[in-house]
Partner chain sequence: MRKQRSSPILSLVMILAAAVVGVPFYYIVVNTFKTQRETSASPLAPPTSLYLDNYVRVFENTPILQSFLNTVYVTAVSIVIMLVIGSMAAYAMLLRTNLINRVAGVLLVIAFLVPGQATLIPVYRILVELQLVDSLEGLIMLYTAGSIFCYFLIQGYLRSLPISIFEAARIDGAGPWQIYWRIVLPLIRPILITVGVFQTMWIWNDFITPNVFISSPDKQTLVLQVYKAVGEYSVDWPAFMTLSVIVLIPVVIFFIVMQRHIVNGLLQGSVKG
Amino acid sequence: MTVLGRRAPAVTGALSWLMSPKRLEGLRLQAFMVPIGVVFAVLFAIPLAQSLYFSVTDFNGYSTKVNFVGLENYRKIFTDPSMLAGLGFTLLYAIGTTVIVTVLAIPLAVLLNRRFFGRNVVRAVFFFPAIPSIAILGLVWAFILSPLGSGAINWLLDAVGGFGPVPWLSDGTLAQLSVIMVAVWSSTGWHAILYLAYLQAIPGDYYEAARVDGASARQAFFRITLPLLAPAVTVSSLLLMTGGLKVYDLPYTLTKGGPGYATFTITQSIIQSGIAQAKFGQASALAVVFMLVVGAIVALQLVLSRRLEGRLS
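How about this chain only, in the form predicted alone?
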């Protein structure tokens, strides 16, 4: 009876702790994490595990017989010229669009933040290129930048100055610049609106105090505006970098990855190897390597952005 009598308070205490409001609140909060965990497992963890498995096999996507090939698929990645070209252009595209859009979007946001007649219309005009599908924009710009004389820009150059057709999409370097230019044109307005939202959150008293102290517009921009936009730069550059690293639709619709492999991207290489060429194992290996590269670049970017925020603030 003594033992039972001693156990009864212990059991009662445990039950009261389990049923306490604090514990119940913790269980409710953990319950909200269950759907997130399920989504993470279904959309990321399980596909990643499958990709890791297929990357060391010769699986072609159809056959039920799978042979272990070790790191052979990874070796082929770094010896295939199309994949190396795709990696090079993907990095060039991601870094180029991130830098150029950031340099253009911040001054544009400052201009759009001023009061002038038709300001809302001008904002809508700059934001419009971000509304249509980028694949549709690629098809439209493929006509505009056509290397033939019938292309819109070449026709205009011939009508105005008598210039011959410029090989915008048939020359490797010009094709790369054209793809980046179209991406910058379609993204600058959207990111300018993002910076504009942060600009409107800056108290006007800061600028009034700067004017009283005799600060010029340039000094106010570098001492007030730019430091307070540091969090926006982090968000914008992260969106640009991640979007640039996984780009597929714009280069494909604009140049089909050509000429040659000049505008070939990693995602296009993954799709072409896995679906068109039935090299599922090789495509999985490329996807794994690409995921590691993207993770390293994004982590480095976040570290540099945080340091930049600390220096500006």
Contents of the next structure:
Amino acid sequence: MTVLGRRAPAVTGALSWLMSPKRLEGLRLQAFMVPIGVVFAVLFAIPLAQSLYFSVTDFNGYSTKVNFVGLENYRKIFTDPSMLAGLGFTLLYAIGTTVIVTVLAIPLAVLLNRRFFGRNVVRAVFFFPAIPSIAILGLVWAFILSPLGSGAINWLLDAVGGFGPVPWLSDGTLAQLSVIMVAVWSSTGWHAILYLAYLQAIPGDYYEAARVDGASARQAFFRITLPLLAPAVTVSSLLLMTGGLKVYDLPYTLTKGGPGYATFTITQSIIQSGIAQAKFGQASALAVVFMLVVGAIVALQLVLSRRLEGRLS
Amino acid sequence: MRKQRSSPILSLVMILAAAVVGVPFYYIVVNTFKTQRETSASPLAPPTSLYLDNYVRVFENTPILQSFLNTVYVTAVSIVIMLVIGSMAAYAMLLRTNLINRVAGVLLVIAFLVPGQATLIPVYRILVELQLVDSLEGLIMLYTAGSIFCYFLIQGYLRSLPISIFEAARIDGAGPWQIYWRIVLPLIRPILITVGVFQTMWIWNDFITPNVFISSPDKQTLVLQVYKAVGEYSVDWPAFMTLSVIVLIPVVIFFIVMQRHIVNGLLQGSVKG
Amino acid sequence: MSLLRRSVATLAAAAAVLAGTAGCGSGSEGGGGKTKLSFFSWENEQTMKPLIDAFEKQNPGIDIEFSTAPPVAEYISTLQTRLVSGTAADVFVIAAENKTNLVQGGFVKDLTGKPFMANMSKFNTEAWSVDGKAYGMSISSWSAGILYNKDVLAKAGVTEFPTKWDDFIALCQKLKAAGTTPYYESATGLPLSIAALVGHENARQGGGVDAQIFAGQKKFGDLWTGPLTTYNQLFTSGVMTKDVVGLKGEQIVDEFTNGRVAMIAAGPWDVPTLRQKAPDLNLVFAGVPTPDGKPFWAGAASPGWAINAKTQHEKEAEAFLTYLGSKEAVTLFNKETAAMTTTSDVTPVVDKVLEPNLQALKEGAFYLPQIAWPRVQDALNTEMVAQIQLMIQGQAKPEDVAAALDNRLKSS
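Can you switch from the form predicted alone and show the form predicted in complex with the partner chain instead?
Following is the full complex, with the preceding chain placed first.
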């Protein structure tokens, strides 16, 4: 192909393409991105740039006089022992809730999509846990998970099988388990509702055809429902993963990060150093590092789930 | 689609499961009708008599109506704005996969990862510059950040729909705006409602944002009233729980009304794939 | 489609109507030429409202704009965000967690020598002073110790509450042998008895040990290892289970009101709830028993009220503080909160059960490490609580706890 010789027609071609209805339509379509661009710039990009700047200063969140300290803040966070503990539980929590909620929510959505007596009420009840403030849920769950014999679950265990009181929130491993369990309780229902919305996009004809071909309900689930839910899995697990990595309220209200550092999270560390300890620069550095880590994890997850989507459909 | 028959066994199992999930709510509601003494003695027992003092006290001491109106205003406007912004972006991203949009897609994912606490002070300063601190409009502006969440869910949903629908409309000569308004919006109704309901829950219950950005008593939202029961050394739990129930009632009603509409989406045959 | 369009239209219409009504209520200039004085509190509204109403009645030209945030983290962060942007209230609360930053950043007015400070107790004023300058007006203090049910102890044959730690452990064992759970003390935060035991050790060493630690002359272990070992006997002797690291204060109070435990660690803030939940209990407060038999308490001066250095309404702010420190307001505050007020011209009326606590305040037999530490309070507090929980679970020794505090101080 001789590029030079074809140059003139290429230019006129480009000109006519610029003026073409197709190009105009493309521009009009691009305009649909403007509002979200503004939101991104004002509420994310600009503040984040400031945080980046704070992360190399000794800004304490109070004084407006700040000094440049280079990478000192970054050095400090990598030498803090409680940070490692926080990282461990944050990862466990994020992965644990993502996997468990996904595994429970999909079958729940399929069941909630069936016809049965009391369906609307049942759907509402499953969704409820996503509603109230975490402060009040923390109170109620602390009562339910009380390590004493008078706690609701322990009382039940005793009444049913005579088990001794289980130290739900007083033992490191059990506390981690309890926090994850409460998180699963609070988000499974709403993720099921999310899947339910996606189930509505599957045309009924598909199932009709499968039934005619003699497929069982189980086969229909694995061959039709699951592959078509793949985009939903991508979205839902991304939400769970980012939400899980950013978690703060729930472990804080249930256990305040204890016992010891068993349920300490990265976000708790950011909040503590930035606000209570007036080390805003250091907290900003932590936030930046945290974002990079989360970004890497999410990128990996997206690649994996896109691949999975590709294989399924 | 074959008309399913209602299954009594499924019904029983699901109602039992829902009952287990609902226990914490039972705990909250039942204890607002008891004295502290009864609550402490037997938290799970039903009230022995109809005790309404907690509600009387809360209604006497709290400007509930003003806060309720503020909350409805902020929630309704924010939800409409974020659904519009989010769905527009999702639609453009689906049909126009050029370099700009691919970069934008990555940036939006990154925005999703920013922990709110890290940008609190910079965001507050921006609002001070815009003179929107301590105003309901400022709160609405902050909540438009939720557009990115809406965008995510909606674009995921759009990708699960057959793209041929949009292509067909394009060939028929429909412009981008027409396609968006006449085809995309009706098609994505189930996800719009799901996301709308979820974001309503978020804004309705959000405490951190109004707590930092609102200081005038007449601009407070309902949740701020709930947290007024939390004091220096102790929490007024009866008031806290009672106010929580009052705050929950409107959203529960809203959910029950809205969720009926999730169901009828494509089953009515608006799309033949 | 129609549904969507209809809902959007309805929402928009509702929003427009509401925008109108909301707009009406937001005239920020205030009616009738009144001055608006903003007040950011961390007491809840119920507590402060009677005081504000009375003040506004006496000063018809001033309108108090009250706002609140729950302590501690939410309050601190909201105040911080507003201060750095120049939009903070005229009057707000100064607490242990933000004292250093407020003073160093020049955000609070020097109140030294103001007429309204004359009434304040010396101890309370010193708690909110830096380098001899007072920045907060504090009208009350608190002290916490051990609350027991006299009837339960009498049944076990105990009429005199022990003052020596060993006797206390013996009492616990006796109760346990009789089938009663002897003692609960929440360890989700700093256990109150540790604060008391450390305070006792500090007094035994002549006081001021914290200053020496922060000056690098002593280690945390010099002050803490002994008291931590003493406290840990509760677990090594088996009278308290490690469950307490997962028990909140409210749960412990519930166990107590239902007669499932004989003694608990408690403060004055638990008394109103206890009176409501179980009016018939025969309650008695006592100081925490110590190794040498001189009971000690956990306690501190309550947070103070401070005036914003950049306030436009200095005169009004001072009028407000003058009122808050007046005989009338302190009496009202005491009545509302049952707080142990310490101003010179009011004798607080306290629940009879709190008389020992009041006595302890007069004698100065109380201590709280977070207040005694001159800086890095929060970082040390977090580390301390986590390490104590590890100790309770048998994963750390008392010396390890003290060493972790030394490390934390060094790295801050």
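Predicted model, so just to flag it, every value in this text is computed and none were measured. Residue numbers count along the first chain shown, from 1. We call the rigid core the largest set of C-alpha positions that still match within 1.5 Å between the two forms.
After superposition on the rigid core, displacement of the C-alpha of Asp58 between the two forms amounts to 2 Å or more. With the core superposed, Gly214 shows a C-alpha displacement below 2 Å between the two forms.
In a rigid-core overlay of the protein, Gly260 has its C-alpha displaced by under 2 Å between the two forms. Fit the two forms on the rigid core and the C-alpha of Ala159 turns out 4.0 Å off between the two forms.
Aligning the rigid core leaves the CA of Phe44 displaced by 3.9 Å between the two forms.
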